[in-house]
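The chain that follows stands alone, in the form predicted on its own, written as structure tokens.
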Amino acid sequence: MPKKETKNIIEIKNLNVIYHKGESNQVRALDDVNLEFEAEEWIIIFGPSGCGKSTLLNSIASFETPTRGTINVLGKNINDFDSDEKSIYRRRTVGMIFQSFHLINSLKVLDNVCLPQVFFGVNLEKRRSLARGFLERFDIANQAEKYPSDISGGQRQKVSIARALMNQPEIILADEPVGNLDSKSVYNVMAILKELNELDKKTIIMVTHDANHLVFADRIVYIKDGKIQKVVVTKKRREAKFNKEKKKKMVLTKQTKIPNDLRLLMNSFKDLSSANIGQLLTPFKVKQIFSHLMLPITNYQTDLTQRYMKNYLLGTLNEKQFFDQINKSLEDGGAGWDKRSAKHFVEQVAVFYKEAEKIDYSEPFKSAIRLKNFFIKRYPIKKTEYRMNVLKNSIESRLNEELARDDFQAILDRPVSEEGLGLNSRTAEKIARELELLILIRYSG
């Protein structure tokens, strides 16, 4: 299906689904439904069983024909469709993640992620190279070739997706898609949907009566007997609207953050600038750099290497220059330090000062996946899919600031039976003050 430049991606008009119409057994499934899909949203379609919410789905993925209505998608009435037109839909445009799998138990697990791209022609090296490609990314590419009665149902699901999305479809149509999932399962299949919308931009459509999942809904459409009673804009979409409008006035916006703390510190230099501030606090950031990576050298060189490591965040020092500075004797004007201490000292400062610039407060799911991958490169983390999922929500909302700094090093410490990531109380503690001070340098004034 063509591309068609439109706002909404889908609009619902007056549509009714009505089964055994003028019979007895009369059921209105839909009654005037009137709705509109922004493209990259996630939508909840939220209610009791039986209230038609599969039907609402059903009818968008075009396997219910209306009683009356129009679906526009992409901007064509899928209701004009004839049964080929409306088979290439399915298959391009929406990609579909149903409860109970709907997996072929007689393929093994690769074979039935290709399936979507057998039924046009893709070779088989090209279309098993692509469905690997999703297996690794969901972590269950060592599934590949066992078949679905041999694999969990979190596993299962996985499948699922990974096949929905083989012929790179716009919008993903997801039917109570962890109803028959364990907590666990459920948390890493929720994980992959955030993951598929907010960095795949792709639209999403999730029918659910679980109350736990609304959290991650742009929109909310609460649905009972077939009509729509309300579509609640949840603070999530109010705030990405926020700092959307925020970031079209603020060129800055998406390089500077200020941590509560410091706006304490900035009320009391009313008359300074944010520049002068950050310049301020560049001492600051040196004594907690070198207070984190403390060598045996005295008052003096400790002295001599701040002074330095000042001009290197500052930027009138770069790496090298910074290194010479403090391997150059003392009586040569450096600080004296042993060359292999030194290298190793100025390589863990140019480590900590590049990574804090990959921060970006206008996309923090993205930096929290680069800080996942920082800290799970420097500490020993059992790199299961649920303690990364763990990690990387956790790093996200300290970012966000909806997690205090204690609260997040008590998520590293608590048991993964209590939901927490299971390290030991001192490595949860090393994680917590390295991210508060890769914050504390990024924060650039």
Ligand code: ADP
Second form
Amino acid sequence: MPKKETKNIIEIKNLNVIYHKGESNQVRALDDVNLEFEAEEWIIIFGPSGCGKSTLLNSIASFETPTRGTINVLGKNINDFDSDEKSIYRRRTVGMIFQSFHLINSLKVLDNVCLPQVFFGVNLEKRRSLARGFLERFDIANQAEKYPSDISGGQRQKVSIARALMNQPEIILADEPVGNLDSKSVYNVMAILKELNELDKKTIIMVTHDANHLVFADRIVYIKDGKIQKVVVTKKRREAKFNKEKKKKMVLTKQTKIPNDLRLLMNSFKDLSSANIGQLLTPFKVKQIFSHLMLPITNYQTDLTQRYMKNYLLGTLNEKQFFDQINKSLEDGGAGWDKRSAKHFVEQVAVFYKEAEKIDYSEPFKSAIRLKNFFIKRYPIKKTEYRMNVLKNSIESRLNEELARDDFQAILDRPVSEEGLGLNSRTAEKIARELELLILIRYSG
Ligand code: ADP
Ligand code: MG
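Switching conditions: you have the form predicted on its own, so give me the form predicted together with ligand ADP.
Expanding to the full complex; the earlier chain stays at the top.
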């Protein structure tokens, strides 16, 4: 099948890998795995040690022959390949990166990078110049003439990424690529992978047992005991699809080298891409400063929390499930709130939601009484008969659209001597804002 007709870059059906089949030490490393990956996704295979992650990755790389099942890559079943076809596939279509680098110690860095092209008979100068280009891009051009044992782990992994890229594969397979690195190198290597995914549009399939990496993923495959537990398509992926058209117009940025400082930022702020440098950067900065100062949780947690809240409002999660989801740890797919904050937060949302649901526009008078009672419980308002009437009447008028929001607030703010409610301005503002919020929640157009 020609490439453009396949929607999914990889389709895995009923994949089973059994080691020592039929013997007493039989291991079912993969148990009926079904997966579909789209092109240009960053897929993370996540699970504990021994769960079958490497077996899955090696199967996609055609190193492993399935006991049963098929793996289609770009429309072809790779298990039908003979050994020549397999080695071409491994050189052209997939680039592999390993935890232990797999560099050849007797070859200089530059020659290690060139290696994948030796088999294709590309002339020496051409392949060296391509290899130098990658080393330069990853800031290790000055290591080209050294041997792998004379450079750091982080540098070695950069070399192996350069090597994986030499034949321009569409797919990068990475098995715990930062598992052996110090934290600074982890950061740099992840930044490179992010760049390859977002700028070079490589599909990345990365194996990890480190939950800190999950923020990078478009799709997370949770695996345990050789079985897929769940596949989560992240918000990042859904937004990326939505923005695809926009990004096409920014294709110019693809040619420009990304400065290091921006690359670092792109790593820590997952919503930041080279597409929003320039004029879009100021609103982005504003948002980051704001949320840092105003919110005790990270942007990632905010996104997740909002997603669960949406499900709560849509009725697909109940209050208890909403709480469970935001209280659950990030590793388990929750938003990682501490228990007390989660409880308080969910209660607050539920209070608004339940109050809003009770607003009945066919009975504005009754609804106004209810809302009045809601506000006098929440705010210090003197409970004189006069004030209760002013509050109730002005709410009723607001529900009937006889009062605009600002007029409603003005009545709450105005002194009693001028037929207002005599609240202080901040309380008046808060109540007016809350009433609008309730009206918004109630709205179901
Ligand atoms: P992970 O990468 O998640 O740590 P692996 O895919 O390496 O897990 O291993 C899955 C299971 O298969 C483990 O129980 C492992 O011991 C077993 N296994 C892996 N490779 C082989 C092999 N070549 N022969 C026998 N058992 C293997
Ligand atoms: Mg492994």
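Residue numbers count along the first chain shown, from 1. If you superpose the two forms and keep the largest set of C-alpha atoms that fall within 1.5 Å, you have the rigid core. This one's a predicted model, so the numbers in the text were calculated from it and none came from an experiment.
Enquirer: Taking the rigid core as reference, does the Cα of residue 397 move 2 Å or more between the two forms?
Expert: Passes the 2 Å threshold, so yes.
Enquirer: Any chance the CA of residue 154 moves 2 angstroms or more between the two forms, core superposed?
Expert: No, the C-alpha moves less than 2 Å.
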